[in-house]
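A lone chain, given as structure tokens: the form predicted on its own.
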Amino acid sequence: MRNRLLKILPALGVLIVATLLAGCGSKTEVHDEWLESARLDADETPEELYTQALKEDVLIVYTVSTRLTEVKESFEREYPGLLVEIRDLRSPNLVSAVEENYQKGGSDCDVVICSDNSGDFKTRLADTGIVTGYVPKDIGKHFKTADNGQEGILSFVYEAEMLFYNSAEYESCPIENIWELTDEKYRNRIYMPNPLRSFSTYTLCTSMFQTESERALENAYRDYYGREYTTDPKRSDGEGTQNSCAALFWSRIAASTVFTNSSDEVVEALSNGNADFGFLVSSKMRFSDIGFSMQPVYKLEPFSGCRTSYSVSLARNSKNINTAKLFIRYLLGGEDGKGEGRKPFDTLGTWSARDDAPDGNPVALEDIDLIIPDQDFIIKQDWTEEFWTRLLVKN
């Protein structure tokens, strides 16, 4: 699926592998000599480093996080002399963009943020060594997970792809259980992100297969519909590839859904009356404090959404290491999760991965009616791009 996708497409974490692409050695026989001239195990202050950044150049960071420019701002205040350059990419154009630029044989890039929920970031980037992790012991010890479930992987921030609807229209959510976005009553007022073209959509409608997800979904259609669901050998493709429940679901979702380039669209369609759901990013709920008329469901059976993560890396071949530091340091919000770095994330539908920094939502991450994605599941599964094209053809 991962190389097939991204046919179709324009086209974190502590990882640290000595590694090229596959082909060019194994991580015994390659000496990484940018890796030993990090030194990403090094004790080193902020203070310490800043001395060292100011002699290197404009930082460049790729990230899918609009966010970061606030990062960039706050940044520059409180270290004079450095500057930023933030570039900001689609999950799938960040990817290849990181990969290209390593193939070519050096970096365009210093400092990499991006979703990781499909697997791609992992399986291009960082198995094969072009990102790796950089995450200070002062900080790291702070951090709920050390891995987030994946080995090398350490998220800085969770969130969530997940249901919304039209609080315009309803002062509470219309439906109680998933299998009633099929009724005839919401076709073409169901709005979500082409799941080809976003890693965490991608990743709420491929979770969605997993055995225990399965299971939930024909229970909430057995309390639905009121009969148990069978698998019909005659059901074609267009009803369920794999003949499975989440097919199913997803087929007839797809029917009566208006597939959008981005959640920012998603948020438009609620806000002007044209949808009555949407799925979306769970970040896009602080737009609800401004007039966007939009509201989480954070309750639904048997699962709103899914959960979804941020990670931050360094680009193998970082020309600017100690500002790089400096800012990953200042993205974490530093040894004690207060700094400036982190409060652009600390909003409405953003939850802290760090345990001694509370985030603001009213509801919990884990009182959320969410999937946790497994993605090793998601990886092997090569055959949800040929479904969901055709799905996205037929529609």
Second form
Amino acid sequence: MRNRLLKILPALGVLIVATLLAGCGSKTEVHDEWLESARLDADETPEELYTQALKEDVLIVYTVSTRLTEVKESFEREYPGLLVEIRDLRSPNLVSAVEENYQKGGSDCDVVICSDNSGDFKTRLADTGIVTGYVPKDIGKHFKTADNGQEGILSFVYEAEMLFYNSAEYESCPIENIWELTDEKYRNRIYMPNPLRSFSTYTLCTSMFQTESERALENAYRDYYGREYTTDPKRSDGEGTQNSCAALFWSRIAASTVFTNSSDEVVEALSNGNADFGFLVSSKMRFSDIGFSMQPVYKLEPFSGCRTSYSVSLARNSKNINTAKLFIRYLLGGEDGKGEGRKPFDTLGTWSARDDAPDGNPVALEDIDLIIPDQDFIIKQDWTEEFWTRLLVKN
Amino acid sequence: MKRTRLFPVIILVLIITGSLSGGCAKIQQPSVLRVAIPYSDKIQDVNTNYYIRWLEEKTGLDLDITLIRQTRPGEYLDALFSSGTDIDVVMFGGDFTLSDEELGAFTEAGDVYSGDGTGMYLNYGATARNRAGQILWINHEWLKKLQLSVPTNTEELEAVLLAFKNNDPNGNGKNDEIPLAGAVDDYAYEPYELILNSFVYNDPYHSRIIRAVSDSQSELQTAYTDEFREGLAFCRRLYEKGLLDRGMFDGNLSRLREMVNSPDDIVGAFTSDSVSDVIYQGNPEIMARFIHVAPLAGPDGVRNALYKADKPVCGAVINAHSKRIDEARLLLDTMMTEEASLIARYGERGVDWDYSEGSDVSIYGGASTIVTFNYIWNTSQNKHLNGIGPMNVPDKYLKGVTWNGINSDTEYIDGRAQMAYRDYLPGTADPYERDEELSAYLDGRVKEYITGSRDVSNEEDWKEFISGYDK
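Switching conditions: you have the form predicted on its own, so give me the form predicted in complex with its partner chain.
The next block holds the full complex; its first chain is the one shown before.
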């Protein structure tokens, strides 16, 4: 009896592991029925997709960008008979909602638009196959970076999480070095979204710990304070931080900063005079068009922020696959990049990811002092939540 | 063989002893309490509602719920008491509310159980207390299309409204834009009341009187000041130019809602207490169209935000003719506890919300006390009664709630607006007691001056106005 049990144990183990993996939504089998019927590699014209889409239900889009409401309105005008429902969520909530929907076996989501730099999107949605890429061949060739490490999921626009200053208070940016933000005179005059509730802010905070960023931050420290940065053995910023220069910077900033729920609140604080500086997502620059007094800091020693991007993907099990494909084509601007669907993203502070569709920004993304986040590095930093929780509770 | 014979005997003994022991330890049936609740489309099914079931478990009562379909609470209570219908508790909420005067009449008649007090179990928890009661919301899509800035003062507001009227911001080629819309149902929807606050502090809820805060001061009737008159003249100008909605003096809230939520995009701006009073919660596209405007500066730089100290409303009463007064009190006292009130406001703990560790930011700024996972207030749900019934949610939770991450969430949108108005609230939080007759007199004149049936620039008329009520 004991021998028989020993014989079947390895097989049982394999079975259990396989079951657990399947339960976790691991992408172990890509050639499933849904994927085959979705025909993601097919050459389909917008007209063909439209004809098929008319037989489908309301398209549900989960997005972190309010601008999708404008895309929805013009899409419905362009394709009468098709309806789109927008669910506008903050990134962490969006990832949880899409994940939950998938785990419940639901199909209450067709298209997902999310900030894709923090690692959460990649590890929880892309790597598990809960979302999958769709890049129309005729359009995909025009994207500057077709693969951002997420198996074909397209980053369709670039933005930045960066520093802005109050332009009603200052004619030009009053600082040249990022360490100046830690000066006493700016205490409670800096606003930024809670990094534990904003993917792009989290990306900025964590990418500062990348080796190159650390060195740059140390050099800026030396330039500003006139002495080398040295690790104080008495100081403890918590496990994982190794008392680094970035940990010191964020500890000091957290003590001077008013944390908010979103970039919108930072925009309002800059404009109503409560803030001198704010870290926020660059796409909010468009609010300066309607009188909000804020200007981006393009040049700062050693950096003003980090680059971010937004991806568009299909939710696995989408039942409105033709409408979803048509919507993604539309959002990307169609074959020539000039379609209406791209226009809401053709604004200040959003940079085009297409090589054939320039954006209207006065400064190219490459010319701004920005960190390029290393997603693999960011994913490995499992201490950051504790680090930030401690700072937020303390301050 | 022996076993076979014994078996029926054993069974018989078991049945007898089972019956006896069952009789001895008879499970006591829970008391049935008959509760009437106004119908709400925000509650999916009262019989399976999480909060109702939680209350049953907590109190040991069996709640037999009757839905009230009538819309007038006074008439409902009249019918209830005259018919002798067996209802123990009546709950109120939403539009189904009972004033102090109405309640007083029922209590005096001996129909409402008063116990040691008024007989009213209060509802305190729908909104954060002590806040701005009127916010200006503007269509920023129109601003963008016309390349205009958010107005910061009354002069800029006039220019923006004029552009809204003349430049076809909805792009349909028709002159169908309503620059600044309103409704007659409440001061919060009357945009001229907000504009007047850019000239002098104007609190129509309290008869426009500023209470004296020291012996050396006297009460100030702000409606009789030169600044108020100047404000009226400004509003009159907006009205003459067609910038104020002509229908706001007799059109109701339903009309305002229809206009603002119209897919034809015809409204440029409106005022309200909460944005959800006007824009439907399930309409994120319309919600994304409007942003709040901070209090406008008047010609002399005056900016005020209208203070609103929400009085708790009636949440429930006990039928004095009930034979289950103690059980009714048990239920309502339980509903007034913090534990129950948090369920009544936020839903199931651990599923819809939980206490915060303090690392989140409240929607009103500052550290959070409550983290919401599913923000279900004002949505169709089955976790609570959406504000119906008594509750007492401590302010630290109402003001400490975090954002659920949904951009169209109205509590978050309202919270941000409140922060913009907070600095312009009056110093005192003790407003003058409202005088209904005086208010009716002043409100009538305000309307007449703005619509032009009286001339606000006429000295004789103005003199008559400011002395008129005393006559």
